[in-house]
Amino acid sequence: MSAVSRGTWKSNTGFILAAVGGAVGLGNLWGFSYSASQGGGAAFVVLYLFFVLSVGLPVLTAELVIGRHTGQSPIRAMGAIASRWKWLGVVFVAVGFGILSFYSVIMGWTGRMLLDFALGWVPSDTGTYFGQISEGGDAVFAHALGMILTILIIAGGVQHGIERVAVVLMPVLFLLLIGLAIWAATLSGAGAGYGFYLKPDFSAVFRQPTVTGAAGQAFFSLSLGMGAMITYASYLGGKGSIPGKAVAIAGADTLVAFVGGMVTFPIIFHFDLLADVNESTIGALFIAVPRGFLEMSFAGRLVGTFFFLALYIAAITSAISLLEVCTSAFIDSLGWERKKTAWILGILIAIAGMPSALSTEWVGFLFALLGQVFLIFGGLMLALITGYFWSGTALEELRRGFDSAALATLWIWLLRTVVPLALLVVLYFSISQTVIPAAKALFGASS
């Protein structure tokens, strides 16, 4: 199947601010300052730009490489770089499949909290609220509706569905940011907020959970490991410099990352939740945070909407990503038409998202396992693979349009050595400390 008629990126601005969108999703705006609270602050977002450094950019790099070079979605991408690999294309899609399950799902809870922001109908007791819309019919049509929309921006193609909505919604997002810095800067535990923020505990450095949660955290900000900037990459023409995209891609990434802590550290001191943090992220940002709002009145009311209005966005946009590895890989494999394939797989994708509608533990086992480990472990193998086995051919398209060979050296150089063994150690972590005590609540709590 031609290029054309897969679709191709109308410009590549239109590409940056797909693939930025693609990568920057709850994990940035929420997740990232929660796991900074978890790591002593400033402490954690130091080892944090180490490991975007080391350890994103050259994964995003390849994944930006692969695509580019051989044109085509995870599947046939693997496949072409040698026919063994093409499981590992299977895998990409198959998580994105599942994490795109659970995700519309969250996605869904923020649809659900901006509409009654806006209209005035959060109520004080936000906890008993937020089971209500969790779990049960609500959060089914939440999560159904979402789905629905991402369904029909990927229905509408690479130029007309997925970069014509990111040159709108990417800019919006920045702005609201950039307006809930400036309100949250006026708010009295604004100081406090910037110094455990800002302020580095360095002896937080040396602690294996910083070190990790740093490290998985930058990897989970970026979106790797399940082929997404593969397929976005894929719609690639020319000869424009690859490393210059993934610097973009990852630098507007990890300012988004950064502006969302300028604005969450002094919400949680204002309202004095770093209790409720310290003890859940989707609690705190469902229930504490509401519940602060709701103390504001008026103004509270209309903060917390464009407060949830940023973070749809950014779900929307992740959301958008992920059914694109899926839609790609059928169009690729089997010539399925765009709207047939977009529809197929997102009635699947939504039927398949139920448990986790049905039951916020699915939801924390599914984040751990999928969104985690799986993640983790397809990065490494791009690493493995870019690294050791297809290094020529990935220098040779490296240099289309770039033209440092000491830094072409170095990147192979990360991904034989560094990135390998810092997913490694990661993955032990994130199995040991996530996913077995997620599946402990799930499985233990239903048997």
Ligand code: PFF
Contents of the next structure:
Amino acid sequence: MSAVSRGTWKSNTGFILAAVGGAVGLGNLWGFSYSASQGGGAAFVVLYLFFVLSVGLPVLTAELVIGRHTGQSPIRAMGAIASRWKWLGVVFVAVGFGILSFYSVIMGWTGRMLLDFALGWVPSDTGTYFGQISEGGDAVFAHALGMILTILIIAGGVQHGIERVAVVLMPVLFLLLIGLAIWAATLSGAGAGYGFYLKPDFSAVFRQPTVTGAAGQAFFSLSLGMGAMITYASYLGGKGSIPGKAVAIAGADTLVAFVGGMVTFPIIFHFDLLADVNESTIGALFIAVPRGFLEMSFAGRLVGTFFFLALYIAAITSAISLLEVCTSAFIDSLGWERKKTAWILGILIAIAGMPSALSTEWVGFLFALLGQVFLIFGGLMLALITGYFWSGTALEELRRGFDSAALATLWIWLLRTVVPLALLVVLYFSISQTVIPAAKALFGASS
Ligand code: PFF
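Please give the corresponding structure for the form predicted together with the ligand, as opposed to the form predicted on its own shown earlier.
Next comes the full complex, this chain leading.
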């Protein structure tokens, strides 16, 4: 298959915005703040940064190197490294399929909130209201609509679909977030919110769930461990600096998460929502925060609209990266045509998302299993493969457009030692502490 028929990015900025769009999602705007609120504020932020630098960046770099070198979607890319690794590419595509199936459901709730805030239809009892829109017919409808939008963008292709949307929507998202952060700074609870967010409580950090949480959050947020970055990098030509791109992507993703906290913490403190946030993650975002906005009548309606618009933009640019992983694999491996592939896979994913649209417990379970454990596992495998079996070629590819031999050596060293060790530990704890409890909640086993 020629490079032309696979598609390429029009510009480096287009690639960066698309990749940042894939990375910045619901995970940044909510997951990060939630984890920080539970994990010692600034202490969590420091731990998170440490993890992004020592584990996230090396794995992100590995994905970009694999994608650009092979110029192929995950299954063929892993097969190009050695045919015995092809199965890992298949796992990546399956994980992308599974993550999108529930991610699109959450995106649907977000879209519904956006619409209802814009129209002034959110009732004061946000708890009952969220119960109605999050499970059942309404959720199915919003999920299906989100999938159709995602399919249409992917059907448009790399340049005319993904890149065009990212180039327009990402700046809008940045502006919305800056505006929201400025508005949040004017709230009376802002000082207390920042204080909680930025005051380090190091005792919380050394509690084990915080460490696992920071690692899982970083992987999910950076979209690592399932070939999304391999796929996007496979449309890169040329020989620009890969570490430069990795730093830009990880930096933007982290910055957005941080600014997300500057929006949410003042809201939480202004409206006195900390107790609700401690109770549940999703509930806080869709029940407590909207209740706060409603207290402010018209201004709240406006801010609520912008807030959920920002979330929707963040979500859909991530959803398209997930569908692209699946679509590109079928195009490259089976020679299918893009439009047809996008529709077939998108519809199958929409169907696979039905259990999540009918029960929020499915969302929790799939997130723990696929969004945490499988991504960590994928990252572990990528580090081992790149570090031990493919380091010669990987180094050569990295050095195209990158001068520092010392940093290149450090990269391989990290992939061989720190990264796998850290990920193994995290994998163990996330299986025992997230998947098993989520499975019990779903399947109703007594614990
Ligand atoms: N990074 C996205 C977020 O933070 O919401 C989620 C995600 C998107 C994970 C794409 C994995 C992926 F391939």
